[in-house]
Amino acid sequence: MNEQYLEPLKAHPEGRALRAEVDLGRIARNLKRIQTASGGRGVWGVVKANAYGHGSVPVGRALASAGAHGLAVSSLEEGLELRQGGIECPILVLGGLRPEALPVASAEGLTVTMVGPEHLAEYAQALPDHPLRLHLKLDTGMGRFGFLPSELGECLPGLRRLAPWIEGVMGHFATADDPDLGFAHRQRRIFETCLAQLADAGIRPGQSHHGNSDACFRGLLETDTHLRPGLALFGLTTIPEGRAIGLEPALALVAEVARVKIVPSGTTVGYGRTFVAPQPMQIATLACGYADGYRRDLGNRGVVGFAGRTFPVVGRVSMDYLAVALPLGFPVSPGDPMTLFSPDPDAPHSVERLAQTLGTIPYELVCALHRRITRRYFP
């Protein structure tokens, strides 16, 4: 995978190039390896957020192809896009939707998640004449979506109404990553206990469906029928368990050199003068900035992997464009091309090792990845 980001990148027509290269291929053997630590559990492949920024309809088309039993998105609006993507396998939207969006939903099969009582007698208003398959989610301690255990019992006449609809109970983990589990191990005697609630009441969903990547990985998922994976999909983790499996990051984000001059002793770059150049050196301009995804609070703390080497990010972060600092006589020219996130999870300019450096996680950096990033895919 790494020869293929050495290969000039080809000009852009208006003079800016900034690629990230997805490789397909990664994708479809990362949901094999979840798969595997399931146990064999089916997969809702979570595309959410343009799948995390690698590209949804690209990415989606892949997981279904590798053999996930459906893609779960946020928003209505991204289901519909992957339809029109032509991609026709079962799409849960986790938001869940109002009763005036069901019509929709249901002409494009899409499968929604019913996230509280709110909207039970509309629901069941509304299904007989636009049928949809449901998922109905528990809140067993995230806080956000869900129906509360507590308000269960009251609202049972109402799921009764809508059990020939409802396929699936999901809920969702708030510390799977945790080291300790016992919050997490909490939540899941909640969830059983409900799941029992709803089968003494006659609903009994052929799917469940608590844990996500993490969950996965640290024996959290029970009796679940399913899993809801995200980012390890896409080879990234926060866990040591998810490296374990042989996760492999799909994604390396390419800028090409816009501009290199050589700038003597004591030169500033970048607004507010942030970096001053301590010896001639040569500065290379990429045209990539925080417009793109690209954290403005990199520079001067991150580096970029050129020529089997890594030279540091010098100056702020502009909106279109950032600066690396090289030595004088380093071979560099523009349209060279220079790898901002790099497919090395070892790599000091890998997705998750600048997470480490910000005091953040992966999903922030790659979900921000603007969709103006051209997007190459491998198979």
Ligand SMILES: Cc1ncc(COP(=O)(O)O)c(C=O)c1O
Second form
Amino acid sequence: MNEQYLEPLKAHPEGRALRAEVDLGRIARNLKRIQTASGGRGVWGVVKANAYGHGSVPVGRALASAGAHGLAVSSLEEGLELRQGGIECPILVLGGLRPEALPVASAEGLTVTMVGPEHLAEYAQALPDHPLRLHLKLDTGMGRFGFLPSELGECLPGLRRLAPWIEGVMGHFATADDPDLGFAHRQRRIFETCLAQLADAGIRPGQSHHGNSDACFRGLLETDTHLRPGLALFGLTTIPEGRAIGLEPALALVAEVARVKIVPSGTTVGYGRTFVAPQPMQIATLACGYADGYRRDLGNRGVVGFAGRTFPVVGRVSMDYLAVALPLGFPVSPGDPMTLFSPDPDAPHSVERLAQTLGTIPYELVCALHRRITRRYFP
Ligand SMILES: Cc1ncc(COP(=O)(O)O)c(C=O)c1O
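Switching from the form predicted on its own: structure of the form predicted together with the named molecule?
Every component of the complex follows; first up is the chain already shown.
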């Protein structure tokens, strides 16, 4: 990690400093690793949910200039945010759009996912006046968005009318992270059968993509021309194959110490008095709480990094603050930076390890990082 991360943070004018330090160089290198692992397929970089908390416009720009084919977001609003940020590459809206939104999407050059048969007629009516590229979503087993294979046949006439605008066909794996890939292979077979059915009807789009990060690392891309990784771009993974390709976590969450106090044995810390100091110690208060996305259930469970060591988060995490216990005499002062999420994947306070501690997935921890956190970007 860049030396700059080790510099003390500048005093914040409001006495509160909490920063997500995002290394865009790492994101660009992760993209290259994914491109290599995918055999050079085109990458739709998934930057929904504010680029998994990393900041969608700076991350989107970095991915576009590092060679991503395009960016994928969940909603019209997220697509417009990227366009307002000056991003010109293709942007795929994954969540589908009601027909009323097509004129705006067309004007902004967004690519739209058709998530089911419900608006076929309205789309066919709107597109001649408001042209845009469509990707057809198939429900091969995820069970949420997508045309079901069973309804594809009856939809073919409507889809044929839309054929000039259909650029891609897509699906989504439900179990690409599961050691048992039986269901994933079944989804793949269903996808291929649907592609053949579309081709027989004269619908042969140039792109097909069914895979996320894990599908790429697990060899599930097969005939796909493109893939849609999200988590791996940020250097995070839940499977050993992802770690094996050397992904670099791109985000460090750093808070400066707001106050330090020495407390006698028996002092309780925080709401509910869930921590009782077993001996005299120092309590450092950090300006980071659950409103920032730091999980409340890390109280008395999480650790933070400081001066090459880790120290426990004690007491309940409150809305804006949390407390860290340090031994008496350990040098610590207001303004010192402590690391809440470490970019070292093996550190006990890495996003992956904290997610394991909580019984959740890394996605949830980074996506929760609130927009009020200052984001600093490193090239
Ligand atoms: C439709 C779709 N494609 C791709 C992705 C990216 O998945 P991952 O972050 O696991 O690579 C997501 C993530 O939720 C998704 O919903």
